[in-house]
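Presented below, as structure tokens, is a lone chain in the form predicted on its own.
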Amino acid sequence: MNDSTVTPIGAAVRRKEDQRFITGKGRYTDDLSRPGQAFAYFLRSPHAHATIRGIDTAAAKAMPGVVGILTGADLAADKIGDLICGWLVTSKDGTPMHMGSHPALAKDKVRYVGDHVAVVIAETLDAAKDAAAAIAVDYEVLPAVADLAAADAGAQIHDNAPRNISYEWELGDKAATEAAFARAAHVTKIDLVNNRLAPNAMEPRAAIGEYDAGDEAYTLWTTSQNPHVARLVLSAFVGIAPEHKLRVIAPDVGGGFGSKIFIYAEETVCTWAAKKVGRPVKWTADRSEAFLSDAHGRDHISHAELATDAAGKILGFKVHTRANLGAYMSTFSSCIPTYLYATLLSGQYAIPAIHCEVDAFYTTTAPVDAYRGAGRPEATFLVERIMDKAARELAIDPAEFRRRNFVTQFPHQTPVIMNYDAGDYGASLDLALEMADYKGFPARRAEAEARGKLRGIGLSNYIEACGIAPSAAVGSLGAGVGLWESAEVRVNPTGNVEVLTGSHSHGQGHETTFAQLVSARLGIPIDQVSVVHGDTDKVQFGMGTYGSRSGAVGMSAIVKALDKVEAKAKKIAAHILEAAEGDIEFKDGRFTVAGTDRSLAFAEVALNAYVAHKFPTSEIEPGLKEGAFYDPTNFTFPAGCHICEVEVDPETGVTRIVNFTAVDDFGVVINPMIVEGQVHGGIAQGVGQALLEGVTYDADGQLVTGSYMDYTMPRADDLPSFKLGLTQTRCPSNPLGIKGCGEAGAIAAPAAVINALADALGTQDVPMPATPAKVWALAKTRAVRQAAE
């Protein structure tokens, strides 16, 4: 990268921020120390479900180094409110969802192993741990409810949620769907489990709370994807402090994948406790705590049916899903299995009628909320698995069956809310088939069979809704906030630029791509652009980063602010050049009087903006700084085709991915290098879900997979070199034409992998994660079946 030149959109620029990360100069929450800080350790419930009859802290308080011990009774005495869910979902009978009480420290009852019972604050972390071990809690153990399939028959977890149901929701036209099935020539049925996942970001969650008695103000440093939303919730709903007396800072954050969107008990307690003990309070999770208490993802049980006519055209689709919420509703948990899931059940296909029912249950397990893709992976897995099964039942090639049912005319209104604005699904499929050498697969399968191996190939044609998105739309669906984004562009007198954004970067490369946009637009070197984010005292209110919204929404806000900067700069240039404003042209970093050689560089105009000698300040205010808010008009709809080819050793059950092809339509790409990295990471997580990862609780609600000894993460040798391709249809609903790329791999990969395994093993009953033991059993069943035939 040559930092002295303008960097165009579409250039593969190395990430600016990586220099500090790879040299150990990053600044994460756990790197910070505040003067006089103490350390917090949370006493967590060892039981999945129990009444708290009493908590005796006397012995613990007398131990060396203890600064303070706080419980739910102390929270209640200070009138600190419960943690909230910010999205209202209404049941199909018109009643609102049942929101169970969720105090940051349990008061009368614990509802999962790891639930927060008390916090010990001490001079050292070891002293806090020792004191926690001395706290005596009198529990009356109640029956656990760990099985989602039987949650409605288990012990009641929340008093206001009979049968442990939060809501029974539906979307679509039931009558039209039943009519479609009545005239169907064929019906395909499938039962699937979308396995629960632990997010496992590289950096565990952390928080430091500090109270300034002089200003009566709090500061929270935290690992958050949306610090402004954290401040809003902690002030307006939890009641820690007035919003103007609470500053939230999210410094460098080492990954989130959705798990750092939410407002958790730990940052709530650390902020509140800082005033209680008169000391800054620091907490950093260890990996065991992360497994216990980070919000998990997925966890659905679904039955689906697909109706087709005699020509293989889809007539209707119906789905019934049981969704696990865990013990409490998390910040956005209600919308994940509803508005971010069912609205994508049309996939890339022109399905005339769809009806979906979702029943959401409480269980005595960790809360479940957004995890990379958030509802879209669950929808894609269901759609693409039943598409593959239907194709094989109808004896139609899976690629041809998909092509036969593609949406081809845009805009396209689905039966489940979404209106697809632009796409070319056939182009992505064609390129993916070519790159994967789909036609050559039978020969490769025969060669593998000669070596005693089983080979299979699987497709996954995904679509997702990103750029989450229009405030009026999400408000009508129950969202408690608008989902616009903000930006401010500050041009300094010497011509360099600071961009303040409400988006937050936790691995996506915003400091590069946002600067790249400004470099290309203003014609200045990329090293003259800095990006500021993650601090509520520096950046005007913003909605944060999730749902691949930072490009489509966050960068669009920057574009609006740049429009204002350019418009004002043209006024200034016109006065300096003694020309009419309408005659000023701006291109390649220079303001020129049309038809002449009279011009000024961007930096010259910037300096004049602040010197303010050469224009009337009664007409033009000095300075060059503009802000903007951008509220999108629609979701964006990235789409594509992923193809996985696997080889199975039937003697060991080991699955090897021998080829993986991903062709995506992300609209306009700002930086292809960063996009490739996002796709690689997403595929890795999708493969992890398909083959390796799965959170498991036993019947007593104890977490069985509580460490990396038990929860299997993908490693480098589990993955091949990916073949990546791009097609492009420009998104019409934002000024840059961006669709988003952050979640595509995690959305598409699980279905591609499992479809490939189903092809290799000759059965559609392939569960996730498809571990070697499960695959070995299926291979043996295949061998027995073949011998019998």
Second form
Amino acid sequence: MNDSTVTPIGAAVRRKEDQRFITGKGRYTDDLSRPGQAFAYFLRSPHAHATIRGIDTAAAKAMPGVVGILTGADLAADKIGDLICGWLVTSKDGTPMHMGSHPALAKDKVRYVGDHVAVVIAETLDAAKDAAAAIAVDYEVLPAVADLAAADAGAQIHDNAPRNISYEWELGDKAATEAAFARAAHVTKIDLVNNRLAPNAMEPRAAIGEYDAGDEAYTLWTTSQNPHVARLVLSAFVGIAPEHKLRVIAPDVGGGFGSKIFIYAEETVCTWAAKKVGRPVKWTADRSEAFLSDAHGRDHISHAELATDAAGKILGFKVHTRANLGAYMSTFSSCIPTYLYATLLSGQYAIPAIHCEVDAFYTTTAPVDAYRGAGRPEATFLVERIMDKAARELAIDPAEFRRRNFVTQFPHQTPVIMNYDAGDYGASLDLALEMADYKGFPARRAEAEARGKLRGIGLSNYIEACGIAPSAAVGSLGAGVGLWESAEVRVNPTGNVEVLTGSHSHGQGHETTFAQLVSARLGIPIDQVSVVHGDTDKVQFGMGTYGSRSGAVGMSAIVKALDKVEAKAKKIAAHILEAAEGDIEFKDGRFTVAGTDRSLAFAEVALNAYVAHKFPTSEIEPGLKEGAFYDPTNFTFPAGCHICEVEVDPETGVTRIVNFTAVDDFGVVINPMIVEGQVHGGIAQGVGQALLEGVTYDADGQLVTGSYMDYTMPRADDLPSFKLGLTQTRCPSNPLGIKGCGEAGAIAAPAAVINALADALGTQDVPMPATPAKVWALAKTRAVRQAAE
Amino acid sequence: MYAFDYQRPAALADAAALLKADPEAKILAGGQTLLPTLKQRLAQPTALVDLARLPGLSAIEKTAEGVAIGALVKHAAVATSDVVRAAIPALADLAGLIGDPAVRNRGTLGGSLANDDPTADYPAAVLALNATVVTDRRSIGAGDYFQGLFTTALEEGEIITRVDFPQVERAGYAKFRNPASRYAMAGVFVAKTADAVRVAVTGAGQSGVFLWEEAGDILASDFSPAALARLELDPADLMSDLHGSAEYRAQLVKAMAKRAVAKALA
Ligand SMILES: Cc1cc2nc3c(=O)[nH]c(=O)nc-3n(C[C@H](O)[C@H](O)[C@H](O)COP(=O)(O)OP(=O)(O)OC[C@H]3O[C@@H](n4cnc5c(N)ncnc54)[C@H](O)[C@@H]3O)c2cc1C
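Could you output the structure for the form predicted in complex with the partner chain, given that the previous block was the form predicted on its own?
All chains and molecules follow, beginning with the one already shown.
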């Protein structure tokens, strides 16, 4: 499929953007330089928790090359507001969450190692660093609160959050759940830790702030997944500039995984400081800063219980989770362990009663927020681990136990808000079992045992919610914004097309898939379509890209705009062809009078729309440009079955993934190659969570895993060749039938891997990340246990 | 990075003179360890004396006893050298296990030994083979050269020029990589001569590379993986960290020792 063809939906069109990326011609924030720019360096807290008694910048200000040094006091003097969390969660007793003050530069206290104390702006980065070293900060060190399990007993971090609790929230029917447990023939219990992860986008965060004194307007170039939201927050809440005087541009962005959704201290300060120092101010994180200050993901401690009847049917599910917020509430942090988590606790199963309690704690660690999957990986891990444990306790094959409890009728209302609209969980399970040769596993295990290796197989039947989300619905749950998306389709007089979208591509390939959609719809070659995004001055508005919403929501907005373009073009064509509008058919890029051979190419109609000679402009406005805002009517529910097969070397504890099968139902697939790429990346990060990655702080709140020397990123040789399959049920709630695919791998994989390890090691107590050292210890225990038997 | 002067002398004597004149100057070889340290502002040398132009430090030569490898020889060159592969194939294997291709094409033997990282690979080979570290001032036997974590017998400004590796009957190296850094968590080099077996361990010891003498003694009478089955390494002197306890490292050392012997026999 090459660039100059019309590209149907479902075709594996090569990514248009890759030529630019792989030949070094991408333009990332750090590639940009503004005339006269100065460089920012943030002095960060070396302590996890301390009161600031004073900051002396006098000596530093006198250092060569220093342009300016700003602190929290300067922010306060300028009445710059705090960074905010945009989703209000209410505790079960009716009190709103306790949001601790989050200034972009610390005022009287620092609350994690890496917290922002001052910014030094200088002619060079080295000069800024030299001056930062000369700033004297008088700290009174307070006890760190690094352990989530004991956070309520630790030193109080925010004045308005006693016991370090932000909220104690619940979802579901407690009484009904207790009643279900009272009837249970069997109760399975599990305690799980969902390990904290560092997002590790390949491109570190960066920002350039610039102030134009003539226009009294700011421009911010930043590594953002949602530039319009950044502008909204920086203007409406932080108060740096009115919205119409602030332009936010997110140029090429090299990966986000959620971490670039949020509005951070650094871009806030760079924008504000640009006016204060009268120079463009540029900052780029180095990798150490990324580890310290990018919002981390996950970090839950949970206890769960599953009640089943004598026939192996689930009666009820109850969950109690402690969620780590870190030192401050990041932009969307409150909704991740609540509405994006507990709402998925029904999994793929018909569970009559569910009750979930979530207590969210502050700790003296980096803020925690959305990371690839955001709440849904935590839900899937819990559900799919306890499903496996229950199956084993009940002596039912894990696949059979799942099948017995599947939701099979749609729509299905779960007890935890979600209304599943379509799916066929049996179909993906069947295909996955076949592709993974589940039946042949016992023979493979015996063969491995003969070689002294331990084999295990594990399933993960995930479901997730994408396409976030119907605006009124999320509004009723506390969201501060609506979660629609916008699009504008601009047909040029020569017939080529620009699509302006509020979605933002930072690796997802929108320049291809969005163009593919337009190409297919208008019947014009894909190279006649360009996709414009990431600039608040160009694109009307947009809510950005996260939660696999760009297909289901962003593309739906494009479809809506295309509908309008087609409707108008038909009117124009009718005039030119002297036919009734109702007789015009549009197919394969041509407008035809039904039943005749009289037709016009799309480009001819486009030209006529602008020339405007052949239709009455009193009835039809000239031009061919349409915009649309699309608000989804439901979440979408991608689901599937991932099966992992592992082989453990008991001598060293090394786990090798010998087989990984992923069968996904993403609804309609626009570009299967790009979808495969998303699944690959997602699984890699899911395997990373299961076997390799884990952010670790010591008791003093110092980050132990502050570099790749200690934080284990998945590498190609940690992963097998994945076997991928697709099943399909159309999503009924959006025009394309798309569900979303960006996070499924990261959501499904951890439970599949750990279930496989639990099978291999004969124990359900397998922690993440299951490093060789931990697996070796478990294998040793297994050997001792077997010897005793 | 702090500012520093950069020197690239063309003769060993000039390099030595520069280093003597300025005790705060540092030698630069492949830069794979030194440059990251500078970038993080963890060192502030006044000058870097780049050895790259010095003649005679980049050769691999067959000698009567074995092979002589110049201090500036890159890991990739050792890994792919026919001379090394013919004389001591285990040494070529080891070099091929260091870091990644980029590191192997910049990092040098001399730099690795001067740095003496307790998780580096080369020290295991140097100690097991009882090689000789030759400098601009003297020859230092392996037994005297390694003196603890990042600590060697090198004096201020002393430049390693080459290392003489003796050929042995059989040798093998097995490495268990740290999952994050991929340095050694346990790297075991086994070298068998006519009358002895030396087993050197890197990555695991609290004070750097060490000889596991009990293993050498047992292997001297029965050079087979099975001979090590009953032996346990005392974890008391081994490292414990995020990636594994001392007990785990003791297990890894044993497992790698068995694999190194198997490789030596292959
Ligand atoms: C990503 C990465 C992965 C790595 N993985 C491994 C691994 O798996 N195993 C492993 O063993 N190593 C590994 N290394 C380290 C690598 O092997 C380095 O090349 C080596 O440790 C230093 O060699 P260099 O030539 O780069 O020395 P440099 O960095 O230039 O110098 C290191 C030190 O040695 C001194 N020095 C250099 N040459 C001499 C000399 N001739 N005489 C006296 N002093 C000298 C310098 O002054 C400096 O103090 C890794 C490095 C990186 C960056």
